[in-house]
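Here's a solo chain for you in structure tokens, the form predicted alone.
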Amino acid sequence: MKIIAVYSSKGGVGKTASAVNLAYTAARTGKQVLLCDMDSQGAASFYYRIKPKKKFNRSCLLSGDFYQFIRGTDYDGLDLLPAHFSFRNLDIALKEAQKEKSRKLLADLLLPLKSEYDFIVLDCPPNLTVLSENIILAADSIVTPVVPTTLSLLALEQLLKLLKKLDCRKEKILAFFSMVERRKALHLAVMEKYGKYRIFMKSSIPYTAEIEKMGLHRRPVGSGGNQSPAAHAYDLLWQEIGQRMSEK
């Protein structure tokens, strides 16, 4: 089992469409993948129209009481854990756990799940706190969407040096440009100017309608049955990324 998570501390870079799109292609190429939607505000589990169940919340998530909220999407091989309105509280409860145990308790509790899958793709929310530390040191590899903007691009230094803090390598990143405009003369200056460096990958998610009407539609893209430019672009990166893993 490997533990990929889209991550960046920036919100409205495309994470959770990537998290989204990401597990559905994974599953595609006949995968077993669960997607762990980790932000309150409930994105992912929105588009794949599941709702958590009444009794499941932040401490079934934190005692490991969580496996039987676990939902089947409308897709083979494609399993969601819901996000819950108090996970908005996740870091308060962890601060809360014995200090030596509260940064790895995230890898100990999906650890059983590791007959179960083989992808477990984690959904998270835009922050830098002590639920960031527990995604990074659980995860194999982390994606990170990066739109070729200056701060976009800060976000990406300041994951850098919290992995650093965490003395995680830093070839766990696997970054890639996220809502590109190629008509954007800043777009392309950035992709030219730092695209060549190892930690970005050489796919990239295009600026598409159809990636922002997912809203509207509530599936992956390419989902509908037809092959589209956003759905292949998707199945580039996530077979980049395969890649990128089977070389560590």
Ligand SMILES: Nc1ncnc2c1ncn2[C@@H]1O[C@H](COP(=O)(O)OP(=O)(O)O)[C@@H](O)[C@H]1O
Second form
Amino acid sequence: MKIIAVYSSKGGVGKTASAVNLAYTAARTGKQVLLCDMDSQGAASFYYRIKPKKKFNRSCLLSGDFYQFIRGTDYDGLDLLPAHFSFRNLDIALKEAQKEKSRKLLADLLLPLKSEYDFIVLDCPPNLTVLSENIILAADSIVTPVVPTTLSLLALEQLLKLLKKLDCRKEKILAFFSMVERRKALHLAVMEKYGKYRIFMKSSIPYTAEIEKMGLHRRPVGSGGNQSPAAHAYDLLWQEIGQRMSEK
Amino acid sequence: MPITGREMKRPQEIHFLSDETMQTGEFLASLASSFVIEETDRRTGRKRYYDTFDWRLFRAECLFTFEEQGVELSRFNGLPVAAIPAGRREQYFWWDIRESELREKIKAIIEMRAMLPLLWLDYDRKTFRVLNKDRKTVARIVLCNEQTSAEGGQLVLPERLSLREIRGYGTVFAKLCKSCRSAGLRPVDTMHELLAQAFSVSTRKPLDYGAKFRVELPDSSTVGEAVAKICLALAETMAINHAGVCQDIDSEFLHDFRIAVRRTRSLLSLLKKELPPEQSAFFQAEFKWLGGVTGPVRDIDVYLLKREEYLAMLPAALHSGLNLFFDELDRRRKSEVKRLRRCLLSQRYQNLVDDWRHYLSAPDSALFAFRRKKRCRAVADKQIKKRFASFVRDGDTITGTSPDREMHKLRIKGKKLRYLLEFFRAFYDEAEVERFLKHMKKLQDNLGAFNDLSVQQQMLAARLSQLDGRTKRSMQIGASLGGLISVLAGKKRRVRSAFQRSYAGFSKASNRDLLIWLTADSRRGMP
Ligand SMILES: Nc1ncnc2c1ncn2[C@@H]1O[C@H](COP(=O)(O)OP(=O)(O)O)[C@@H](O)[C@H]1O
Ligand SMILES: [Mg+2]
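Structure of the form predicted together with the ligand, please, following the form predicted alone?
Okay, now the whole complex, with that chain kicking things off.
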């Protein structure tokens, strides 16, 4: 089982769009996949039309008693652990958990799912807290969307610093350019300048109407049955993630 | 805080069949008043279902099917295991499937056996989804019309409705199940029942052949009656495997055939004093002949089956020599199979089969007249006790330095004891016999491995000494065989040193008591 966190400290960069579509792509290649919606906003759950059960909340998650709240999506091999409103205080709760172990809690919670899933994809909220530390320690790889603007690059720098603090190898980070608009000179310039660093994968995700409209259709791109350039871009990204992960 | 022991529940699938009063299709239409149901997919096609002769896939609760351009392995519970493109074949060995996860899974299940086609299945399958108010799929319904065909004809199976749970939506699933039940649809909980129906058009029936030997014997059986029953069962095993041996489908037909011959010979010799001497001597000689003529091909098979294992023992540089050796064996096998086939289709063989059957079943057969009143149970008790005592007497004296031949002798004695317990298991408590045989198996495996390694070493050494050392080819073969012999010698030492532990495990007091208890007539029935 591999844990892949889609993470950035910045919001609105395409984390949820990527997590939702990468998880779908992975399941379509025959893998057993669990998408965990860690963001209390519940956008990933919304895209898959899944609501949490009434009894579900943060303490179920933290006690490890959450398997019964995992739900199947409309797609074979893809399950989802929905977000709950109470997740917004997840980091406070994590801090209150046993002090020295609080950073490894998430990894311990997910470990028993090893026999069930080939991949766990985490859709993460944008922050820099104990939760982020948990996510970084639990993940085998951290997939980071970077909109090719200078501000987004700052978030990447922050992430690198955090990894250093946690004593993690920086190769854990797999960055890619997200919401790319080829018409924009700034995008092209940033990609030209930074794309050559090893931290960036070759594949990128363009800004497309299809992805933008996911909130309307409430399903991953390409699942409607028609040819989808966006789905193709996610396929390529997923392949490259697989390659990078096997190189390590 | 490591969390263990929490298992995830797998989503269920339940099948329902139509009966006279309610058709599944009509029922589905009626569901539309309480659920939002949408057809998502309709598929028609033709599948061919395969299994090994001894039902290895069925036993593993798996199905192997060919359809259009590929093969698929799935589980009885409906979960697919793996599928890959492949051409249609009349039989598949694991090596006929291209390198993949599917191939590895199949290999672990079927080993050296061939998968043979058993049935055709024509299907028309419609999939529906049940939606909640967010238009999220919360359950699936599959409506399936099927027809099977095989050499015995065709059969339209009753229409089937399957409910598939989606994880986390158990409530809807339970509601749907309840509706099906109250509408009078009949649930079938296992694939076994569906397959049993499908196989009604085939001459084969699931699990109609297996390696476990068991014959029902009433406690009052006389020696003649018991021997007749056991030997008829063994003769049946030979008959069943005869065609597979002659067509050379896979190596296991011959293997099972030979085991039946060996068991027959063993029984005749173990009960020699209780059987008509003249007839016994005649059949002993004929079965010895049969054992002899079937030997050479099996001896070669043993090596061919080890091809992978041997290659893995040697560095790549020695592989070409070993492959030459195997090619040579392959060629020799072809001519040996021809010879074997001639023997099995000969008049001598046919006469043996006919005479043997007559001897075992004719009411006026000498078998039933000789010592006509003697109860078999008493003979079995005595024989088993005697063989066990002799086995442990020998086993107890074996030390780390005992010569190899002591090990071989012990193996033969063990085999005889095991055969006795298997022939006569019906006289004893089934669970206890199984338990004893299981303990014994570990030890026999050790002795068997030791013997195999000795025989292999000898055979390879003999081949090595025959090689003409001048050609490049024989130098290559020679180097590989030399390498193999030394690896095998190391293995043999390890197996030998594991013997003491296996033996101690087997010969412990509780097993001795178990056997005495089993065969003690007066104490039977005690807990
Ligand atoms: N490649 C893209 N093309 C067009 N719109 C996108 C793309 N990626 C994300 N969006 C849109 O941008 C918004 C923010 O994306 P989202 O994935 O929710 O970001 P995050 O999870 O990082 O906050 C959403 O409305 C989403 O539909
Ligand atoms: Mg998000």
